[in-house]
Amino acid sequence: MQLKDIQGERDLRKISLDKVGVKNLNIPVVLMDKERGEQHSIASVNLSVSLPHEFRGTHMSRFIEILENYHDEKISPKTLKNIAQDLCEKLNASKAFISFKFKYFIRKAAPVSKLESFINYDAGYEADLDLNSNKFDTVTSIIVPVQTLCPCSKEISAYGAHNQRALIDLKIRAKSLVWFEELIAMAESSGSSPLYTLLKRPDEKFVTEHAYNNPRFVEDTARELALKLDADARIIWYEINITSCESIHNHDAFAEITRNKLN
């Protein structure tokens, strides 16, 4: 017996919807890894398409079916484009939107002892496909925690200086692959000191003194990172949003930069 397609019924209200779909879908994923070839993680996924005014609804199960077809593939901009094309084709849509958010892990050696441990970063991809303009766009994102030490505090204090953790929220558009590891290295070198998971006492001494000898305002960190992104010819657009979780103030400090290098 053929069941009635309620979603496919004609709607007479003449209101198109920008996005309809599924969100907060947690799935295992395979990610590209610069050092090890691949790594496994869990992603929170949003999938959506545009809905013309004449359709009452979309077919939600098809989002899951399409995603299941790619469960063995490494997630990359190319994979996202293929998923977006399938979404448009199988859901009769002109636009598709995709978001993958996940933990990305690297092995990181302590600066003196060289002991290695895992450290994780919040990373992701966002992509959208517009068949009307034949345009596909992807944004790569990562949040990198660093230490910042206040230059003003160091200058005016008889000893010591206040320091804190800052979160560098970085998004880029690129014309070729930029590894997460490369973005992490750019971000970490822009603060006063990187963060580590495993530190022995000689490592802790080194990190503390390195930060003290490399003071950075949140503004300094944003500008240092912008210089590195400007120098990378692969990157055509970036957005930097840095929040300094202040240790001696009851508020945070922040700095933002957005640049389109093609303009």
Given for the second form:
4 protein chains.
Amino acid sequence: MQLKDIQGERDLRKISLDKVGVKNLNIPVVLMDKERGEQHSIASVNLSVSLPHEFRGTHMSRFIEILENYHDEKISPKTLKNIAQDLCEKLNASKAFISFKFKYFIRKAAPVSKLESFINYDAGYEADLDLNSNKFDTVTSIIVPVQTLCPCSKEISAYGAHNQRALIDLKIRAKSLVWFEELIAMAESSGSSPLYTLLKRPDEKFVTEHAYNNPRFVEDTARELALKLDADARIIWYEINITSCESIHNHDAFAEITRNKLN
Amino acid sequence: MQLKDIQGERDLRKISLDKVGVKNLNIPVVLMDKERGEQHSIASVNLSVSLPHEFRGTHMSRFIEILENYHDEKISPKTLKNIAQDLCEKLNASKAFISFKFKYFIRKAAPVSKLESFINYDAGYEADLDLNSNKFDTVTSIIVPVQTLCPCSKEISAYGAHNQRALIDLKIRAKSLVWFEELIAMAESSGSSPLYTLLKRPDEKFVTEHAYNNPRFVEDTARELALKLDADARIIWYEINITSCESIHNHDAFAEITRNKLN
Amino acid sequence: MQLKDIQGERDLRKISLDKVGVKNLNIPVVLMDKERGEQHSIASVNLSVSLPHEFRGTHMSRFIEILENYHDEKISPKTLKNIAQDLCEKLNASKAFISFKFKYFIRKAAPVSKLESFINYDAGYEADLDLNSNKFDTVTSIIVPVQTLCPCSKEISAYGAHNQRALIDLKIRAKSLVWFEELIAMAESSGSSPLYTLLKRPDEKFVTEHAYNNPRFVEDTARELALKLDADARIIWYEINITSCESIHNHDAFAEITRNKLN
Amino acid sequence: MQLKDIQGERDLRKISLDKVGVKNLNIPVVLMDKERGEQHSIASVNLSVSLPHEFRGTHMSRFIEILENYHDEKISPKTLKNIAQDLCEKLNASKAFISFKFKYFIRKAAPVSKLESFINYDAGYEADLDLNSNKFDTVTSIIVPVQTLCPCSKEISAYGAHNQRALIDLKIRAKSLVWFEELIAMAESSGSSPLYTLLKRPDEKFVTEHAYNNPRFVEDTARELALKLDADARIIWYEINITSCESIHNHDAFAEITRNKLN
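Show the same protein again, this time as the form predicted in complex with a further copy of the same chain rather than the form predicted on its own.
Full complex below, order starting with the chain above.
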């Protein structure tokens, strides 16, 4: 029996859709890893295409079929371009949009004991392909938790200073590959101290004193990171959004900068 | 003792910040209510200002002081403008950004029994004031859950059709007041059926048959809503983002349209 | 037309259900407030009953109808008892279970400037009615965020000490009313410092130094709070679960104590 | 320099703690996989021990060191026992508590086309070791999403029936290994239909009609699953908690059963 293709029906409402697709789809992935060659992770994936006004719907199952074709390949901007091209072709679309979000792990050594442990970062890629303009655009993102120690609290207090975990949400566009490890290094050196999973007492002493010696407002952290991103010629656009989970308040402080170096 | 103003220090990094402020701050609020005059709710608030490159930091406590001044006033776009003006003035900033997110309740009657109950929607306002251009911009948002019943599933199956809760995330800019109740009505009539908190058996029969008689893809729902927003002369810009929690999948389907009528 | 009552059908599987009902239902509520008499909030409500093996299902709409009857009443353990009795009666059940979770606001003065602002706590009630044993049991809960400053970090470091926001999740059973304000006071004095929404510079100096003078491990905080709960004759059972969002790690530390004083 | 061991100090408050440890720690893991031998995933881990009243604190870094020792081993109840023994030994504790939560993937074939795709489940293990009683207890958990189609809606309506995604949260204790795949099969056959990631039109027709032919209340789903768990001699205890995201409401329905077969 031939089952009718309702999605393929002609639509008369004259309204084209920017994006139609699937969302919040979890799959196992293999990622490029600067130190270890590759690493296993799990991605939450969104895939969509533009839909011209004359078609009633897209064919949702084809998104899954295309994604299945890539499950043995390492996920990178290049792979995303191939997926985007397949989406445009198999769904007769001129634009495709892809988002992968995943945890990225690195082995990090404690600052004094040098003991190693895993630490994880929420990272991702977004990619857009536009066949009309023949443009392929990718955004690389990573959320780097750091410690921020308040310069005002340090200055005005006889001893101590409030400090807390802050999340640096960084997105970049680049002319050539920038490793997650490089972005992490830039972000971690912009707060008062990096975070570690495993710290022995001499490490904890080091981290405590290092943070006290490097007090940073959320504004300072944003600017320190901006200086590093400005100085890296590969990076052509960035967006910094920092949220500091203030240890003296039940709300957060935040700072944002977006910069397009090509403007 | 005079405590030093570290935030007020001169900054030499030559990097201005787009936004600096406080985030995820919960306060009780009173909202305008079309039917009942006003309603009590709780808002999660973000407040921020632009920071010129020459200042090291903003004064976070002033955001709270300004907000406290408004806790007896009804929250509306007009109130947000007053808050934004206060932020610019008290923080010596040229731009202020405000976001309020809250639950908005309406009394809804069941379709047949006419029994009434509360149903809630996640709603909000965003407002930006720019003193340089003397522009004040507001976005009104509401997330309206509806039922969507799949036209393909209905067409190809001998009986039944999969259906599910879908979330219509709608944002608008308007020339004059558009009530949340009006946006809810437009969104709810764009899916296969509105949702209800209280349904007796005759109501459940009505809703089931009504949805079966009005099958709607996520694409259809987006377009039906776009038609209504296009037809409303007060609305000058809108963004529709619909997520359908597919009852046959463990992932979601989605559709997006953004339209600026002034272009 | 008479619509068939499928839920009322006889069930032959011989399996009784502990709880059947509705969940994640949001409604506006009015709460008892120690200082201001009452306060408006929003509750997320779960209502359920036991279901004997011989009935196929419960009647979900009756939960909503019962709840609607109480929307002008202040929510307190006493109101919950009335709701539980109605649930048992209208649903022919011997047991009823109720959970209300809501934000509870207090006005809090800064420690030095005495400036007041709102601060919110996630609070709730759970109530169980068992008609067989004629027992009515209530649990009062509140999550109190505090600052914890690490005694080890302070001791081993030449200066500074890492500190962070920690969440004290406290549940109690009591012989007589214990106000949320009383539980908050016990919890806030058990960490290194309470949190505040509005702090001017002299306040921030006070909080910083106070926390530094009162270093507390998550273990210390749990024990300090346990001592206070042990000393309060009204409280007959408690559960403390503290999560400290360590500012030097990307994971949390936690401590738990449950104690039944009647044993 | 010898840094003082503050955690090892004598505590005079006479309050022992049930659990002290680390929480929300993410690590890459390798899991046992019934079909493929093993699979890579990411776990969120909690590790804790009991703390006698005379010690001020536990040594948080040792939890991480112990966990690091196991990062090349497959995670199973047996591995958890080894970790628990290490925790008791290295932390001088009589009780250890472990929780691992992770996504578990299976390859699932569509019902008609037999096309395969990944589908994921939230799964986990909890394990407690008590050296005093020499008892080691493990709980295996999995959350299985299914479709539920309302028998009442089907019965009273001329056509159609509301249906939705429901989450079956299942925990078991067993005398011998029960694979996640076995628990998934029991749960998926207890609702109106399993979910699939990839469905072509003939599959969608099958799933739609199959669900319509198998209407199940949340109560039915709980009882159908209980019957299967009762019949499996390996399983000695279970807890079922089902949440159905009702497509006609903006709240959920739920049902719970806990049964200890040894009682």
